[in-house]
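The data below hold one chain only, encoded as structure tokens and taken in the form predicted on its own.
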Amino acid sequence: MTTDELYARHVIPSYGRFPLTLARGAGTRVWDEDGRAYLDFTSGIAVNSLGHAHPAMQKALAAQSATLIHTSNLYLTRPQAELAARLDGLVGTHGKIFFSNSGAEANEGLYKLARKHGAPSGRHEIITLEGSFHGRTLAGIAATGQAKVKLGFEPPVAGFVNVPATLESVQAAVNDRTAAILVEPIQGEGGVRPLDAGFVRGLRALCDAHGMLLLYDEVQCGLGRTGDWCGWHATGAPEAVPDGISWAKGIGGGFPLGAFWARDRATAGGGSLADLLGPGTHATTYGGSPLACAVALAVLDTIEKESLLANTRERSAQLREAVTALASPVIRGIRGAGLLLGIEIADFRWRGQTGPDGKTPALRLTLKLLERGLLVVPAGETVIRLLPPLNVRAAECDEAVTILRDTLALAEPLS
């Protein structure tokens, strides 16, 4: 059977793949089962911060899973205690750490911080944002803003609201239910949409006023992805420091880790907001294993060795001026932060195209780069991502601005 043919038999259908079959991957590459490169600048959804197959990492596999691959929680190991002393040392303010494995676990975790923080007074409700993306458990589509992602699983896990992107409108739904607010500090599936400086101030004051929890959902923005280690600094407002943090993605480098933390701050009931979640109340079995650490030490490791925090701020630098000089009518602007861009697109059609294929103009692109080459991501209708590894070169960036030049030498606006 062929590739296709066995996904078809038994691989459950819920996903829309592309029509492409990957089988190996270098550096900011991948080859299919014939043989034909692609520029991957979809770093599979902002995760593999080093791109693919990077010697760093292959060396910590090799070592660790020699040494002790798994071992349960019920144990201490090394490599666990390190990663979270280097996490909490890049948030700047004093916390502890969860490990899970993926984001929408890690936002569980914040979930059920907020829940125990708010118990004593009898608040439990989350304000999250309209556009938003938290993940694709029963709970992660509560919080999530997007009406799409609901469909088909009613009733809603009760305890969440989902409003506008104002300040006005988080204000009017602060009840004596509200536990916590929690934000994308820049929305990727929602459009790549950073939030705004005086907004996100608005809310740490806001939280602060009624005693809540201010949480960072960053599982697609964090750990250098911006080209900064905290996410939350793109938006302008560094000093919003928030109470709980998700992170997953790019935290491993492509080994399946999520973590969050939760802020070293006293509570309304006495201690630390860091050790609320105390034995018998929080858990995972594969979550911080010893060489799923090992990996993501060896990440952030990499990441700092050879400034790549500088070569995302730098190669950002560059596409967005390239895309901007494109000049194109389909081209409504770019926007983002570090290598979390977002191209808006208006509708198109190709040249000779003669009626409407059925596609968001997001999707009709992406296909169309695929087939010169060009692996982008689609965040929406109207928006491709570009999410190329933090280690890509310049003349990765120009070879892939050319192909979205020519590609769009071949697309006319509707309007």
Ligand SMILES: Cc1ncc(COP(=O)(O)O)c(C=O)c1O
Given for the second form:
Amino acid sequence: MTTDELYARHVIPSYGRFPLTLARGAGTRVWDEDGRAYLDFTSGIAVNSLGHAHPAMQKALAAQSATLIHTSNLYLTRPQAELAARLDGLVGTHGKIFFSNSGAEANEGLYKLARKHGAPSGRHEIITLEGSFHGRTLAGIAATGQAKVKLGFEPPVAGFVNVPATLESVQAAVNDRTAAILVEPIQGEGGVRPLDAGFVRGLRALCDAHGMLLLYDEVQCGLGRTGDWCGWHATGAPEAVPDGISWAKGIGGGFPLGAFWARDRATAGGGSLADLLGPGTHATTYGGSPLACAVALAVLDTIEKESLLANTRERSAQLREAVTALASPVIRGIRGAGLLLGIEIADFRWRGQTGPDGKTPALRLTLKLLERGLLVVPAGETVIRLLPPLNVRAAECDEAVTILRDTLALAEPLS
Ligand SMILES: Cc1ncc(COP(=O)(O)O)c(C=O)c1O
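Same protein, different state: after the form predicted on its own, show the form predicted in complex with the named molecule.
What follows is the entire complex, opening with the chain shown before.
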């Protein structure tokens, strides 16, 4: 049976997948089963920070797997201790880390931190923003501010309030049950929408005034993707240090790992927020395995050694400039930070296309780019995301923009 046939027969069809079976990758390139090459500007949705098959990851995987792969969290391991110290150092304000396996699970930890923090004063509600995305667990879809992810999975988990991304709306939603505000500093799935500095500062002040936690979901925008270790710095309000941060995606460069950080600050009960989740309150069998942590340490080391934060900022500027210079009538703008870039597109049709094709503009363009050898990720109906690895080269960015230019030359805007 072909790969397609095996999927159709044996894999639950919960994903709208592209018609492409990938067989291998190296750097910014992947190859399909027939040996055709594609430029990968998806990085497995902002995950493969070092691209495919990076030697530093191969080395860390091989060395650690020959020593100790998994122990559970019944015991201490050196890689977990070192990675926690390293991540805490990157935040620049002292806190402590809990390791999970994915982004949704990292956020679950933040929800539990918020509830535990609010419980003594009867507070449990978490305010999140419309357009946000926080994962596909039941609490994750309740937190997510998009109706489509909730549909058919009612009743929603109680205690989440989704509001428009304005300070007035958040303020109006705060009440004596509110424990925390959770935001993505740059909304990724929602269309690459950075929050602005004034809004983020306002959220920090609101949380301080009401004894609420400010939580950042940096699963997509954190740990280098924006050209900075801290995703919220891209909003222009680096001083708005949160009380909790979730990470996943880029942290393991492709090896599944998630984590959350809780700030070392006093709580109403007297202890530190970083110590609030005491023994027996939260756990996972796999989270923070020596193998995952050794790989994550190698990823962070490589980002530092190869100056990949600087490369991220430089390639970002190059892509923004080149995409803007295309002056295509189909492109409405490019936004984001670092290598988390979103191109807003107008509705369009292909020259010679007769009648509607039932696709969103983002999907229509993504499929054509794939045909022409460039992989990108849609975000919503009108945005395509460029998410190349942090070590993408200048020539690869030129190549991607050339494919985009030649493809857009086949399109005509509908309005
Ligand atoms: C901001 C954000 N939070 C959470 C998640 C969920 O992460 P995961 O798919 O690893 O559960 C995602 C995934 O796209 C995300 O972009």
